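Presented below, as structure tokens, is a lone chain in the form predicted on its own.
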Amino acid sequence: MQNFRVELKKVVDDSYDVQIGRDLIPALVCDMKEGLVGKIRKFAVVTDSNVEKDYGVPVLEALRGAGFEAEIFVFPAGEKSKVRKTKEMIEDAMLAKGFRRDCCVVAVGGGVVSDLAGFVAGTFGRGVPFVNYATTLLAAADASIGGKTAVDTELATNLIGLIYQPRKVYVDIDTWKTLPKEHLINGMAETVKHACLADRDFFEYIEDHVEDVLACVPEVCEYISGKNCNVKYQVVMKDEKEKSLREILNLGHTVGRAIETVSGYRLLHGEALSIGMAAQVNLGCRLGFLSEEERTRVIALQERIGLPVRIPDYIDREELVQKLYTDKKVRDGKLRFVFQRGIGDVMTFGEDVYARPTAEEEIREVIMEL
């Protein structure tokens, strides 16, 4: 019998830049010319049907105009497309167009696009580089940063995927002006979540500038985008693989993701998250993690923005309770919740423990009241 050890120790630097500005397509092309992804000359622009005309095609044409080879791959917009079938469709289309390991994926769009395109890049050819060109407030606040890529299934959300970091993220503030108001409102849910878990001053800034954000005042949008990036960076830097601390980014998501799925995606992600945040602060207040005044402030801010804080009547409450068990924080069949501590901090429940085991009856009571 023979035994031998395969030594594969390595140090990997997955650092990348986030550029926040306006009209950033020229900057993306310039970066490719200057070797952001090495000598690669072939680009797969992945986008959805909502973004294709306004931003997907302009990125495609700019790359081609600079002498690169580029093709565009479009899938139907919406959370329902964030599934393995869509990933397979994109991969097969790329293969049919002659794409191999010598390519780069350019994700142009919101959170669904970045999740899907990043997952494709992480597995295509056993890993090719990609960049994110965020065109929504929601993507700028959350999905485009941190390297979380995944798809949903009927049994769970975001449990099939991998952590795969982009080479760069472009947050183009100009794109927010073309968003329907409901999508601007939707994007603010993750922004409020970040303020609740990490920065009380940021929370107060949002309170003072709600109307400016919804009016897309440039300096305000750039400020909140920068704060969002910093909050997420501070967490991901310490726990890239979501072993402990990164769980705090799931504040409000246990109920929120379940509502989003049970609604059949009639609710946008931010709308569902907002209701999840309402459930979280209501239960947290009962448990003494934040005051009644703080609970009221969080809910009032969400309402001012235009986000929902109550569960729609068409959602079956018992089905929702059972759906909670598909959350990725569940351990040994037990529900676990992240809770904020006041406004601007999170609860800890031991060394490197940020989620509390929560009895089904505790959260059921809150859900029935929402």
Given for the second form:
2 protein chains.
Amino acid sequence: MQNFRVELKKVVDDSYDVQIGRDLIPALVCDMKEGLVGKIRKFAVVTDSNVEKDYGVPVLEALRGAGFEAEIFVFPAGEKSKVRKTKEMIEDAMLAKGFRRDCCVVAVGGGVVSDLAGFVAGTFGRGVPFVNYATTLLAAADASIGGKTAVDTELATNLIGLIYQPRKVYVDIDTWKTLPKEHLINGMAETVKHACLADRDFFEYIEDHVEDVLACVPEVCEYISGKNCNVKYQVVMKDEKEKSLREILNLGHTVGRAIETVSGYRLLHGEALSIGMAAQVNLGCRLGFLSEEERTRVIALQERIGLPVRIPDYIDREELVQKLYTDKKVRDGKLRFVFQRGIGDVMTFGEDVYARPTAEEEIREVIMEL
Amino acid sequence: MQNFRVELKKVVDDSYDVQIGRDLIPALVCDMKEGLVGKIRKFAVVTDSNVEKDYGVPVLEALRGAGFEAEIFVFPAGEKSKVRKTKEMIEDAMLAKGFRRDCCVVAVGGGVVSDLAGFVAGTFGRGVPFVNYATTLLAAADASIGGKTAVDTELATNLIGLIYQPRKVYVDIDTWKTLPKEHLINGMAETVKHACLADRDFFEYIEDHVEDVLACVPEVCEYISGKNCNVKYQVVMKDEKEKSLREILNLGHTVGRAIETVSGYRLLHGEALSIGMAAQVNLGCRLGFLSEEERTRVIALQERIGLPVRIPDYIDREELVQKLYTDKKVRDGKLRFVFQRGIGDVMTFGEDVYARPTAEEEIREVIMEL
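What would you give as the form predicted in complex with a further copy of the same chain, now that the form predicted on its own is on the page?
Next comes the full complex, and the chain you just saw is listed first.
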């Protein structure tokens, strides 16, 4: 018997920048020229059918114009494309076009594109660099920090994937103008959530600037993007392993994700989250974690933005209650919820405990009334 | 315009042990009881049809016997299973059996199993722990160090995958006894390569113990496994990013991998490698990198082990020459070879340069005569 020790302790630096501004394609090309991804001269622009024309092709042409080799890989827009089959299709198309280890993936699009393209980059040639050109508020708010990539399978959402960090994220505010209004509104749900869980000033800023956001006033959009990054970054940094604190990012998601599924994805993620937030403040208010005035204020802000705060009639509420048990926070068969402590903070239930075991009856009543 | 810096510098410790010995299933179970993978109590034993009965099921039963939850996932043995479809099949079967993030993958088998199971583990729940129970000499020699996992696609070998480190590797010498003789012989090819490129004493030890290896004398097998780990570890550690030194592990592989493909995988990897080593020493001898006596000695050792050292008649030599250009060392359209400097060392061609650009004519002549 012998034992051979493999020592693999090392310092890893995955730091990167999130650049927030307008019309950032020239900035991206400039970064590539300046060696952001080393000597790589071959780029795979991965995008979806929604943004192919407006942003995918312009990124492609700007890269080619700068003398780089670049190809574009487009898949049908929508959550349904976030599956292993699409990943395989992109990989095969890249291989057929001669892509090998010495390439860089450029994701151009919203959350689905960055999840999928990041996952492709993470396993192509055992990992090639990737950068993320985010074209939606949701992608800016949600997909810029944390490095989560994944696909869905029939039996599980986001379960097959990687933690894989981009080399840089570009949040192009100008792209929001071309977003369908409902998508802009949809993206605001995560923003309100971030404000609710960590930053009361930010909440008040949103209250004061709802119309400006919806009109895509650049300074306001930039401010909001920066704040979103900051809140998420602070939380993720303190709990990279997703052991406890990171659960607070699940605020509103227990009911939110369940209703998104039960609706058969008829509800957008942000819409579902908004209803989940309403359920959360209603239950939190009953339990004395926030005041009636604060409860009303959260719901009122969501309504002003144009987000739904009631469960649609077509949802089977009993099915929804049962669906709660597929939540990843469920432990020993018990539902667990994250709650706000007023506006701008979250409840703790003991040291480093942010999710509270919650009886089915408690949340059932809230759901039946919502 | 604003810039948000995401600081992600940290110390990562992926160190692990390779335990080399006989009948290590109890050791594996004991490690799990002692918390090698934390509090995880759910295990996915991934294995192939060759070793299911002899090792897969015993590992499964030992884990269950210790009170763990465990399920077995078996795929058809052979390189042809090392594809994305098999990965998907294992993932779906795991999900159907209720596996989520809190599980550990136990690979039981040879190189194909560890490549595939490691890749499954690396992306399941964005990465769950995995341990590797190696049942072949080739897996012990090749798959224990380096953390490379991958699958093949029609257009590329080993190009979709991850660097993902196991929590522990068990090299069970006893398993070699049940290996078909050709597989044991096959595994010795990488061993001879390791000796040739880094350790003259090891080469002489193999010369002195050929019969003992083929008879699976435990002490000899243990010694060989330890030496294999050591050579590979020294090389990989000095060049984790696969920039230069690591290319020396490609000794014999330029012709070897091409002939493996051209044979339609009729040749086992080790057999193909052995022919590739013969080509390499023949060319190296012509170029004056090793003596005629050393050339003969390498080939003689391979022959004594039972490895082929000539190109089979059914191989189209012209096709083989063309296939060399798919080698990953090809740069700017030029073939590049690694060469031995005698026995136990490799040639360098400038500082940190281990692969020599080689004219097609030079290697063509060698191939035509082999």
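For the two forms, the rigid core is made up of the largest set of C-alpha atoms that agree within 1.5 Å on superposition. All figures in this text were calculated on a predicted structure; none of them were measured in a lab. Numbering follows the first chain given and starts at 1.
Positional change of residue 361 between these two forms reaches 2 Å or more at the C-alpha, relative to the superposed core. The two forms, fitted on the rigid core, differ between these two forms by less than 2 Å at the CA of residue 33. Two rigid parts move between these two forms, and the turn of the smaller against the larger, rounded to whole degrees, is 8°. Once the core of the two forms is superposed, the Cα of residue 335 has moved 3.0 Å between these two forms.
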